[in-house]
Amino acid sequence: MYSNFLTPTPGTPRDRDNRYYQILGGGARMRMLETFLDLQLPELLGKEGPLPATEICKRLNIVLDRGWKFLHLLALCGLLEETKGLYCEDDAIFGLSKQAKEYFGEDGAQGYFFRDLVNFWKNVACLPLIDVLQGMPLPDAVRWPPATPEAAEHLEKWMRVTALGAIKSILASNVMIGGAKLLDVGGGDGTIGCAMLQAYPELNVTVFNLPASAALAREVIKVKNQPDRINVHEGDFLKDELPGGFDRILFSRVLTDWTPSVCRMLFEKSRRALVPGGKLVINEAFVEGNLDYSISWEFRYIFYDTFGRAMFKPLDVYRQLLNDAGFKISRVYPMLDDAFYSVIEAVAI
């Protein structure tokens, strides 16, 4: 019966305070996660297994009383499992939680994507936000287009290691059924294009991307041994027209990086590049259902002047932009449990 009273009644003082502490708690959780990784605690516990608080503090050269509080907080955050800690004794045992193993592996040494998210956060969170808002020059943490081959490789590695959810979303939507020629605009290193080839033997794919990323795509295509059905077209979609003659044009995890006006321009180029009856396919994260995800990324975009405003957009904005460019939405496929992405299928009006 007590559990019935744990959620505050909406509009009450406890509900008000609870929502405010959720905001404060988010900041505390982020600092805990940063330090959890900086201390290489996942690696230690992944290798050794659960350890007493005294042993962990000794290994990490941290003060026992402060360290015990830190470990206990990590357990409250869901990153550690705590046993024998009921009376706050020194010999409480702490080990990696199931959640931590999902992020960083059984050995605590995995999770490139999750670790890099924290690194990106640290790059911007250390900057004085008021000074930034008032015009402080920004370090070149992220630039578009990538300034060096190394920066392009880092970007495309990010896109590659997170591609599985996008691939599953596109395949589940069935939007490629009946397609013969696909243009994957901003198609990274070709990972998604190659996945479409495997799923649809009748499909041919062209990956459109900037020169540095196009070079990476050629390497991936060579490794996957698909040269007869996939090729690479170099170009800058902000400046160049898209190649024509396609019955499917795909934007997957591309439009979120661009303002509505740029998206409308890309849709207009897509309309000119599609054959009659062709379909424009959009695989992106909407604001709906992804508020924390959107806030996390939109905060970072404050510090990236080469990107614009309102990157994460609701479905209605896409609907209006498509209409402006001469398209109408024929179907919308909702998010799967595997990813943040929804799929829009649009046809020319």
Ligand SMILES: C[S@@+](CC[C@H](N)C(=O)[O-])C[C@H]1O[C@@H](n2cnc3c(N)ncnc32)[C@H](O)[C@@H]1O
Second form
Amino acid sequence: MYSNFLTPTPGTPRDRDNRYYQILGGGARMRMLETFLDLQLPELLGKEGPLPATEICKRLNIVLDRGWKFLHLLALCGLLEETKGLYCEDDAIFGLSKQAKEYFGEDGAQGYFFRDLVNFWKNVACLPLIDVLQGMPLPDAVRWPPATPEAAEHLEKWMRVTALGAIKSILASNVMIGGAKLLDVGGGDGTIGCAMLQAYPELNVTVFNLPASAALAREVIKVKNQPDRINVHEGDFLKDELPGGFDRILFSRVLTDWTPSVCRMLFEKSRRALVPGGKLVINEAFVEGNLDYSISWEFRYIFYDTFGRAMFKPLDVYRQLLNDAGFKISRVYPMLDDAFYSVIEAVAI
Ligand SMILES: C[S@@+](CC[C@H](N)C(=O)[O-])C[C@H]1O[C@@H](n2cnc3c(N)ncnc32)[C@H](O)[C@@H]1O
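Complement to the form predicted on its own: the form predicted together with the named molecule:
Once more the chain from above appears, this time first in line as the rest of the complex follows.
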């Protein structure tokens, strides 16, 4: 079968060249995606349905020949579906692909988080990387943690719209079963804490967060009319001790914001805050299985000085840091198909 020969044999010249072209292809794909969105092509095709190349180029005011190549390339990138294009006729039809609809909705006007990712990419990709590496002051650098209530609100909105996968990973791991008091450190706007309350009627939750996000969490708890089993503790984990007396301490999507040494310090604080027999729970993306995800975020962090080094870590780094802080990993729950997160359960040694 011809298809059996499509993947090159590892270590061969074709494998080498293929991997190099994957890097080059990544650059081309990114420029295509940016322009796809900037031209509002998803919105146009979402509203009108598939259109002939001539019509699309006319509506977007682009030169037909270049536009045709662009549309065809978007189809190769998986963002458009091309029909009747065999002879590259002007009236080949282009519509939104299934994949594009997953990101931007049937009407092509959705996808807040996917669009925002592209905006953040554009803000840094336009900067001269060598100048940046050599010390160029960074314009509008993203501050971490968020420096204003608006920035905190933006962050927590991102976290809220992507929370479902994180919640599913934690629930699937069953690590909260048997828990009575959960401290959700850097617990966002309380969305995850509220989900834990619903799943585990015996559980009480404390959301630990900085003042601006803590205020948002109080609001969410009020609006969702949550039972009084959830409360908010304002604090800065870089400076403050964690409150004590918990049998579960959760870090969900927090540790990929901090360097290994900060993570170790947080584990040491957790060790002091856990009751004997308590469990430390980490819900986080590891580098393993998430290389493109890690690369795209770590690229951005070059431009954000308030983020440290090596935010995305392999499992073995977590294992070592936990060990340094007096924990051992008791179980690791692998990623579900819903999200990038794996769950580590650790207990005091
Ligand atoms: C990426 S969000 C994750 C939110 C939530 N755990 C989730 O999975 O949806 C990181 C969280 O850490 C909080 N955070 C950052 N720095 C902090 C600090 N120094 N002290 C306490 N919380 C902090 C942020 O406010 C934010 O809520």
